[in-house]
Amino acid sequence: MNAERSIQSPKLYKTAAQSKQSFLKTAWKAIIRKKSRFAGFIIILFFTLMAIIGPNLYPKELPIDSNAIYAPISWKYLLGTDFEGTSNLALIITGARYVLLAAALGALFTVIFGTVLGLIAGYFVGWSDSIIMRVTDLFLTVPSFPLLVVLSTVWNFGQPLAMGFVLGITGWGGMARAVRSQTLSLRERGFVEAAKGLGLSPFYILFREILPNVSSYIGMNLLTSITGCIYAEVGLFFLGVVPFHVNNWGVMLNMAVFSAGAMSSPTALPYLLSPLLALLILTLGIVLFLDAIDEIFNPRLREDV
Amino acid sequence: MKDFSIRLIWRIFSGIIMVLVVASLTFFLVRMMPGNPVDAQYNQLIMQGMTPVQAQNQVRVMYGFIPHSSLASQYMTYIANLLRLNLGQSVSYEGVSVSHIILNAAPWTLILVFTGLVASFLIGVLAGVIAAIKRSSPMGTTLTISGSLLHGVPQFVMGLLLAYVFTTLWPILPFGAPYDSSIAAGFNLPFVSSLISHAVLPVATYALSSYGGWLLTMKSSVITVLGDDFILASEIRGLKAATRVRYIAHNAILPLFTLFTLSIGFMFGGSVFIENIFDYPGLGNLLLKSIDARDYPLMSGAFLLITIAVIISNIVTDFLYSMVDPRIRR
């Protein structure tokens, strides 16, 4: 065993670290190449900061003011107020944490489930592959948003972790398929054969040798599934199938449309428009940023030629 | 041909297994719910003055199994009923069978989404070809950006914006019903035109939010094909640009064709938001209303139909694709 350890030369590690550094460098270059990408990066950074520090800027129970119900946009209320006179801006800022945390966790779970199952299925082949692929088929077939709606009858979505977990459970199928097919092609390569010949454990080979080779795909998927998770999660709150005991942009949308009649009464309009605006700006940021991600991972799209 | 039918039978068989798995899932979900809706229904009927036997029979008709019997026998009766296409009775629409309600809702979803799907597919694919071929020109960039942005905007945001703009800000279209209830239903001009004008916004919402996806997929598909040898060969042979574009489009559209047939299956469940915003009486709205009304037999029925649609379209896609793409045909 000791002899085998020494075969992994320290030089190999160094090049790995170096390649990581140069990856970050090319990524940064791709981001600043276009103004639009940089703008997207800033927007995402801004929303992330909002989610992290936002709720600390306000008291736990947001102040209500019966004299300022549906107050128009003013210096005091930059985005107007809601049906109890609470500032919409405060609702947006404090609501960002649940929205973004649940989406990030959802994407993380999607990627973890998909990667681990895809790696195992693709590397071991045989019976574990057939079982995992049948289960994957099931999750790919059952339409995920209606499934989420049905699950909302038994699941408590009060915590971002619970929401993220269910988003991950319903969404990992496509990821597992893709990782499996990449693993299938990688397991025939020389370096995997060499690692096998050295008698390294299968899990070492899977997570230390094969995983790094699919990491770029995983990184890209992490970002795209965050958007999917935001929409699914905010959408569930908007539809009103989830109990409203948390502050969330979807709750605001639901109340504005179905209780406050914001579609027809101009007074409640700021209440409807503020979460819409937040979602649109965040969407714009992610779309602009994904353009850079596209270029980092898909050299064929580069148009320098 | 023999291979073909064996594969078809195998796919149908595994499709049926999948339907049974989903049905079992909803069965156990309803049994696991806090406050056990089946027992609650039973107790409520007793409170209304029914005898235990009457209440038991009533619950059996609604959910498809006898309460208070063993879980295994409840499950067996439920599945047996299902195989006879008996989905039980709705709780909120008293005395109406679930299959009747969901079959009435399905056409609304079908027409709404199918129109939107075809419109967005045609426009999106065309724009995708242009965006790929002219990708260095301002026109190509503009198209790509329009695709990414529209693809990024969530369906419910799109629906709310369209509804606000065209019903409140600039009220030219109706909102909040499938047709004008003051006009007598029937095949006459005022009713049909009312149906159409009420469908414009929901269809437009669907079309706009799926247009971007088609554009982006077609664009990347065309770019992949552009690198193929036969395109270079056709260029060297001096073929006309129009012919080359036809070659490219023909080869690039194959993967999209699969996606298109798959979307037909997903469309039964894909319009939950649109139906909710525009109060369209389709399957998605039915699913939501059944949850609101705690009408669990209706909920499982609607969810099951949505799933079956996806399974069928998966099978159809598989076989159509092997007919369309000569590389897969053996």
Contents of the next structure:
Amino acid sequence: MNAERSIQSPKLYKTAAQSKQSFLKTAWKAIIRKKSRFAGFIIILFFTLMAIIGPNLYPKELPIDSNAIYAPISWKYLLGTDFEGTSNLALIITGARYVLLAAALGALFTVIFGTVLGLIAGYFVGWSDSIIMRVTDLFLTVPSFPLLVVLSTVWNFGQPLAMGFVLGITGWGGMARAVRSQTLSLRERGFVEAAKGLGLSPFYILFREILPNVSSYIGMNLLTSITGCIYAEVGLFFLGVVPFHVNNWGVMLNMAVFSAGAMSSPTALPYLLSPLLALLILTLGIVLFLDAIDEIFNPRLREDV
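Form predicted on its own, following the form predicted together with its partner chain:
Since only the chain itself is given, any partners or molecules it might have are not part of what comes next.
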């Protein structure tokens, strides 16, 4: 028996490695198939590297220059400066880590909560479905942004994990309902009935048979949730309802509008436009990349190509 295992294990390991390699190759082909998808991928990769490496390129306390307060765009200051003479480009780069990490965690929590609860509700139906859906309706009824404002008064958002968790627990309702609907339509299909007939566990059926069939929808929602989380957290900082513990694009917007008077003073306009430009480019990249996600996780689209 042990000898048999020792012979089969390398084969299983090789099969799993080949499958992973095949998926990566398929994903790369889907990305480079269209220029718009590849452009979206490059933009997302650029911002990801900015968030990971960028803050390490600057000192913890960014340099200030009293002689360059609200300096215009120039070769020295590519995006101008703020009220202390600090480069807006440096503020954008150092603030990207918090913004993107909090948004990624928020989207991840949203997808995990929504997917797990939607799968359980759609597969088991009965009383578990009723309880989960009533809780889901409760979260869908409560406006998420006002709830975030209330939570911000008692929650410390100094760390991206805290911000991401709060964004996740307030945004999973729609995801749960959509996954439940798709699970209900899949649970009567032949391959699920066959799995039940073989005596496979509900856990195996849910996560190995049904989950791959909704992975396209989940992947697209993961990316769209990232944009939603970015807008929500930047909005909280912009409104000033969250203490300014860290450098953040929302903090820049708040300071530019309410302190620098950028809406009426052209000299502070670069300070306002810099974070808006970063948000615009990042959102554009995510939108362009959504098309590739659909093909990567949808086998039918791959077969039609």
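Take the two forms, find the largest set of C-alpha atoms that superpose within 1.5 Å, and that set is the rigid core. Positions refer to the first chain, counted from 1. It should be emphasised that the depicted structure is a prediction, and the values quoted were computed from it without experimental measurement.
- Comparing the forms between the two forms on their rigid core, the Cα displacement of M50 stays under 2 Å.
- Once you line up the core between the two forms, the Cα of D137 stays within less than 2 Å of where it was.
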